[in-house]
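The data below hold one chain only, encoded as structure tokens and taken in the form predicted on its own.
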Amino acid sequence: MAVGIFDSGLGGLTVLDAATQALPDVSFVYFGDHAHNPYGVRDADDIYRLTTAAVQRLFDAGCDLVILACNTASAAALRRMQEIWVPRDKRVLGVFVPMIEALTERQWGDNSPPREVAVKHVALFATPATVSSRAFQRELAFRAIGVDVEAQACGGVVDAIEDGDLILAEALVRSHVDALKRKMPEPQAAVLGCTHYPLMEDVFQVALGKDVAVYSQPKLVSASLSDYLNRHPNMLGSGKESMFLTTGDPRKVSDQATRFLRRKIEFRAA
């Protein structure tokens, strides 16, 4: 019983460890593609093609079911591959959908009309190439009318927290912030729209101030991931070892990792 989750370096290990707490008896495979991140200044056809085959990877690993822990990968590749490549026993989700839901107070599955929501305002925080994807708008626009999105690209914070500069990481999240405000001063929710970022959520949340609502993914991805398999036990697939796998330099990655997370995480070669 195996999920696979996928991240172009470390941001994905937040998801992870919100999922292995909300699914305890599940296993899962990491696949991160250090040896070719950031994705988020890469253009779309080269992230679909870097994208899928890691995606591959995971599905001969024995997972079933992919969630892209990438926002880069799921507003870039996502909606490509599930037309085109997604085999029919497979599924690969994203992670804009469970924050979209919970922005906009929808249940899972209400394919409803769009409609008017209470957040008219809304702030979104991701890499370059999430937010030239448009992807969020996109997806919040089948859900809701009336909403205004002004998308602010965090150029830097990526590589800070994978380089293990909090300091700069919070410099440059505090300039952005400053950025997005000039263009939105009053914004009533944030979208943390990196996996990278709930690292950086107290920092994003005293910059904007405490009246915003600040949506960060790990929590509510896990908890619309345990509400799937709950609803499709059948997409659990046949591996049954947890693992961490890179295209990066084991050790390397390994030791970041564990400092990323604060726990001992030990990588093997993809």
Given for the second form:
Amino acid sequence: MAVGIFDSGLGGLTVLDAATQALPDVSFVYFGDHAHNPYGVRDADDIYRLTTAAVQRLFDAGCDLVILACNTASAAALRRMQEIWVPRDKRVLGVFVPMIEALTERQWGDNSPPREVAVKHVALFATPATVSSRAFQRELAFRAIGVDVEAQACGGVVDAIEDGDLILAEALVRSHVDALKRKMPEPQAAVLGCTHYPLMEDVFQVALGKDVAVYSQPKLVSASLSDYLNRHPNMLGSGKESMFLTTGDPRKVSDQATRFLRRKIEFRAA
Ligand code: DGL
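Having gone through the form predicted on its own, I am curious about the other one (the form predicted together with D-glutamic acid (DGL)); can you provide its structure?
Entire complex below, previous chain first.
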């Protein structure tokens, strides 16, 4: 009963934490590709190569279902993986769709045609690779009509969070929000399209103002995962043990993760 959760680094731990609370009986195997982080400045081929290698490791650990808790990998690699790489008895799901379903007021997994929705002006904050893929806009267009999206590539924020430099991360978030507001002065909703950003959610909310609805992935992804596992209990996989794997230095990553989640986390070498 193990589900795999993948991220390029620590960000996916925000999703893992929410998923663990929503599904206390499920074991999770977390994979952080710290040796190759950040992904947000890499090209699509590189992201595909790294993501497939990591997901294969999670399949080998007994996970039949893997969540890409990394928007950059979801944006740049997921579609290609699903088309040509994922074995028939395995599933790999991304983190965009649950957030877009929430934004467009849909039930989980509702694939009906696009329709008008209440929210018209959406700010997207994400890594440079996610923004340039336009995957968010594509997934949104499958579900909603007439929504104006302004995207802000938030260079530097992932590196600052991985380095534990939250003062720099806060300053960068404020300046990225300012830049976004120059392009879209009154967004109705803001999407935090990177799993590292929930750690900065309060900073985004204050900088954007209290009237802007901020959509953050951990709770949305874990609610959608619970619904998926209720409908597909056979995807729980054979693995029984929860564990944290990294391609980086396990001791250093464990210290960073313990600070990041404010609870003891022990990584081992992938
Ligand atoms: N947490 C990843 C995401 O959601 C960060 C990507 C990176 O490594 O730049 O996009």
